[in-house]
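Heads up, the chain below is alone and in the form predicted on its own; it's given as structure tokens.
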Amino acid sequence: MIRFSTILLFFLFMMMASSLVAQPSPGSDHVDVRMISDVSVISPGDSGTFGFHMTIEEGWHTYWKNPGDSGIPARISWSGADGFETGEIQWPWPETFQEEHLITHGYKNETLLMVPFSASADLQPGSYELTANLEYLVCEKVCLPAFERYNITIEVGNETEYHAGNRALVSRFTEKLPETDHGLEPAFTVDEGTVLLRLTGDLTSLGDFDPDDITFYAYTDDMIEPSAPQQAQLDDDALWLKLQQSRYAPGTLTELNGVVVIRGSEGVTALDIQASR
């Protein structure tokens, strides 16, 4: 189910999209976006990463894949990409924002939305131009939509060559992607809307942290209530998180997918969680 405020924002997006060529995108005044590729030359059958590097004006923020109580995540559509396959957006772990009584998830200051891509094995050498249409929402006290179009030229050659600066940027933000190979086993129960998530395994790998500095972000808005308090507890063999099932959940949860973000003394650890009952 989609929240009413999100429906209004969606229609605002559609109105802006219909006039993309006719007028500037208002949200673009508050976010500087640069599209990059970590490869300067790609060989047929090889892969690389596109990135949309966002530098966000102080006080403003954009949204994560599940924006929370309100907002819209970024969307990317492609054209002119014959011979190339593009994947889904890879989202760095988010931060939490409080907007009056709403809790939202997203990014401030800087982020990089990454899109893996590959070149067909039978692609002929030469220059290829791809077009990306990026849509996003940026908010402070007001929310403004942004629609931007980017053209990027990819050289196809006999051997893949990397762009050192862009590859370093992708590497830096790849470290902010949730870990999928963390070795912890998730399980959860639901009792009258209260969700207990349990992580077991080698908890020492998480370093030193305060349970109060742990946040669970569900990947979709029909799992966990964003504005409900979360409680975490650590015992000898498990990390427990007490959460509230979303009011938009279609019945009792059978799956719980998201990211646990732990802000510890040695930095931030983000764990990809895929649990089923």
Contents of the next structure:
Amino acid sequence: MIRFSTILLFFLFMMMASSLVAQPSPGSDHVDVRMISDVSVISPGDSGTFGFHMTIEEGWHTYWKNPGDSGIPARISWSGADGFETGEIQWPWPETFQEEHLITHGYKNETLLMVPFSASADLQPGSYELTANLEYLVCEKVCLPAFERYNITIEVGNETEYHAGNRALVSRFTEKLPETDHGLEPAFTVDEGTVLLRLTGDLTSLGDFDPDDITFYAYTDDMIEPSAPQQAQLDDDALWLKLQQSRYAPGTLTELNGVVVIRGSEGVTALDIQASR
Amino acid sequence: MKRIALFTALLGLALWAWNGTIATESASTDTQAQVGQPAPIFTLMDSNGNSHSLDDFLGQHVVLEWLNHDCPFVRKFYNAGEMQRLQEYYAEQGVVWLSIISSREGEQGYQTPDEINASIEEKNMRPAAVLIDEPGEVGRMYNARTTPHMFVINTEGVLVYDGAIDSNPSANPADIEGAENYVVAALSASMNGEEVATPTTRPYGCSVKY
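Switching conditions: you have the form predicted on its own, so give me the form predicted in complex with the partner chain.
Time for the whole complex; same chain goes first.
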């Protein structure tokens, strides 16, 4: 009886211990992640940006917020963040990957996942430590999960001070966030699963591009089928995109939210699209 | 109002013109699995050399589980003992659980019959059979995308669930608890003669290595 309860206790202990001990993180061998803040000192009531700068091994990729046919986007949970408010991840526009028979959306080489944060107005000056638990998946032919923990110390002071290098990094990737003030009007129709998106307005601002170099990425996985071919057409005052409704759509789409990425001759333009029908 | 009508008319016109010039893609054929339709019949060998045909199991519920033991999402459920628990529980309820490996030889997750049997023993697996689907014909018939990818077939042979194992797409075993298991939900509903509330979801995991 004593032995039995000892064994039971041992297992209970092991179970508790295993939930405390960090997860094995095989994906970490293929991605180097550095957590940064664009501010070194923050004044109460001000805001800044945290960044998770991922340097990804050649041949491997991580995922965008809507990963496509498979894959999983990164997730971040925060602790010790009393007095700080952290927002949603801001995702630079993605690239398309072909994985076997599937199409996925994500990043190769390098990306920066940005999280806006603010210090509450009544914070006392001093040092504050925040902890971010980051979970992501990295894939080549095989996929490996990663579970990492980062601690960052933020000084609260009278005046916000920026870290020049980190601020430059953040602004380099802020340029890769979908533009919201592009001035183009989106509208769409759905006919038997075929989604026709129309953008009207001043298309000259988009520069020179070939309609074949346009991709629409929906923000969630229940709108557009990632592996269905997309077609774009340009006429005098409108850009048309023909897409296929997702098999996971809960009915005929009433909203279409995503990013139109135009890989033009002078660079990439990414347009935030928020359309309802 | 006028502008909307005009716009709708224009869109309709554009759609019509477009359909005329560009052929629309249609992937579905008679042999493709589709929720609400009879599940495509297949016959596969298991790891012991026995042949199993889906129509042998009419009158019973059938679960299809796409399997690759080297995939972290599969390991999430096997290392926690959750997949085995479900296999055992539903076997007691008369459900036929078929685990299917569609990995091509040389690819991740491929196992010889002996290796499959060793995994069954080592991991204490409790499926009715582990079926070998090389070169992936049945996987393609069901459009199995990931491991795991789960399907539930009712007693009349109709596919009633196609999708993820649960509602929390994560490789973290700690996320099993608290997630809604869609296979459990589909089986519970179907065994009670009710409609499956969530018949299709996006599966998550590793791509099937066809």
